[in-house]
Amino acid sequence: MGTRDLWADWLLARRFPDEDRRPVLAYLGRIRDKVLDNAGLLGGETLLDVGCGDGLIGFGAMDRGAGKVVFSDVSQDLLDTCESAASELGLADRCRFALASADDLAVIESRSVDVVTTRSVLIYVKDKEQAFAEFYRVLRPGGRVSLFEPINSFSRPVSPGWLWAYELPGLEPLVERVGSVFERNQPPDSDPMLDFDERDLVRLAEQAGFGEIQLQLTIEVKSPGPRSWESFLRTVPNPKVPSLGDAIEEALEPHEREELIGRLRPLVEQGRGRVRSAVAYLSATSG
């Protein structure tokens, strides 16, 4: 087997660090449940998932009665991941597999769908104004978008200090260090995650045309709770960058990794620190 692309190793392999992954499982489909309530999808109707994945929105539709679901992702590893798992679930003759990014739909007829999903795609567009515009294209007259992305602008670091939800006062600089093997990866001034808020995404729908336009913000400031010190190294938030491991390994010298650790692994074991997120889900409809 080759080696896949970034997007479909991460989402396979390194996206989930710990053993257990029922609860980050159940709270996908919580997502997936709202992001489909919010696109009033009916029977026979013609699903885009837009940045499809592993399909977990795609193959909800179908659950749902869909009578087309389109599979569109910048990677061909999970559009065959996709197709393989319609094959065997017997779905192949009501999916398409396209492949393409959010802001460049072209191989999709336009005015040819009726509802568009996301989850978590246009944090990693730069363009969202011309993926905005794509998904207007290709929605029918009174087709309807239904989104859900993390408004990450909320969760950045609120003190110098601040390491991945753990304050560590009068460690700032190991902190900076650790931080600087991230942003070489992901430079902030230009990093797509960090360029819009919910009042973006609510501009951006309706200079594309989109009307009916709702959206919900749900903000959370709680204690992330105890953690596996083993999975917590591991963990990748997206794509583009290493483990925390990884850079706490490439940063520090093997002192300064020691008094780092000694610091956090009790403060993560013990779940004593505070998580910030914010996550949008948007509806509108075309005209």
Ligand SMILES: C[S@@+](CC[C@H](N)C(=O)[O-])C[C@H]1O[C@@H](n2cnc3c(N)ncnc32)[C@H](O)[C@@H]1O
The other form holds:
Amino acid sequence: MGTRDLWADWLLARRFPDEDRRPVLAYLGRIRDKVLDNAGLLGGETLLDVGCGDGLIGFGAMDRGAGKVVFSDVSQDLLDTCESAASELGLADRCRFALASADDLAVIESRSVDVVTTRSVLIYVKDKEQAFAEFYRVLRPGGRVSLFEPINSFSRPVSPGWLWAYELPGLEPLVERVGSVFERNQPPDSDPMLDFDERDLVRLAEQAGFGEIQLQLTIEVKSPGPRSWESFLRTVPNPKVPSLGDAIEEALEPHEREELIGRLRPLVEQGRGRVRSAVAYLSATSG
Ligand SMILES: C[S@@+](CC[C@H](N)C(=O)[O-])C[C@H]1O[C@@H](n2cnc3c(N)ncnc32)[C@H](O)[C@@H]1O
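Given the form predicted on its own above, I would also like to look at the protein as it appears in the form predicted in complex with the named molecule.
After this comes the whole thing, all chains and molecules, with the earlier chain placed first.
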């Protein structure tokens, strides 16, 4: 949908490579539940969801009896999506919609919310220190923050022959050129998605003034499982980068593509690779 902004276009459509969205939604539902469990939300409380997207956490909080939910995001299109959904569900009078960046929540009054949540948003925020300072500022004393972030610095290729989850020894020069399409959009030494780990999250929470901080890190190194080649090519890891298929197309000449695909496709279809992932859940109480 060309008329939607970048974030809405990716979140509502391009992030789903397969027609069947249920596996992705089930995975996200488990994260939502854990973020809300960790937040210790009580009935009637006010929750601010920063980078609300299409409302995964915010509507989950409504289901758990939040008194009020403030949906905030940098995407007006996504806020409009949440607003329409809230109206359809008859929840509009318990919702507020605020166009704001995580590192500048000036439109939210100080000490006005009981809980701040966020999922996979700090990975897009350069000034994470300021974001944590804003979370602390808008929370009432005794309020809680609960967040989930992927630690993508852990998932970086372990050696030059790796393309995503697959090892292609002997094709390093081609792999490097495909990888450079992504690195151009997300320079590894400065992109906000790659410039932090779980220890930084704890440090940032502590610096902002939070006490009783808990962080749970889950690391997995596992087989990606068999995937359809078409679905693999359509995968768009995040809104800042092209699909894997487009990156291969852009980086390589036709004969090089043929060579790479001849080796990569069987690995993808047979699930012969290794995925490295790390995710962190952090929760903390304000002073
Ligand atoms: C991966 S999506 C997650 C959406 C939602 N939290 C969820 O769990 O489905 C990232 C969201 O962060 C928003 N976003 C990007 N940069 C942001 C920023 N600087 N401040 C606040 N939100 C931001 C995007 O518009 C998008 O909705």
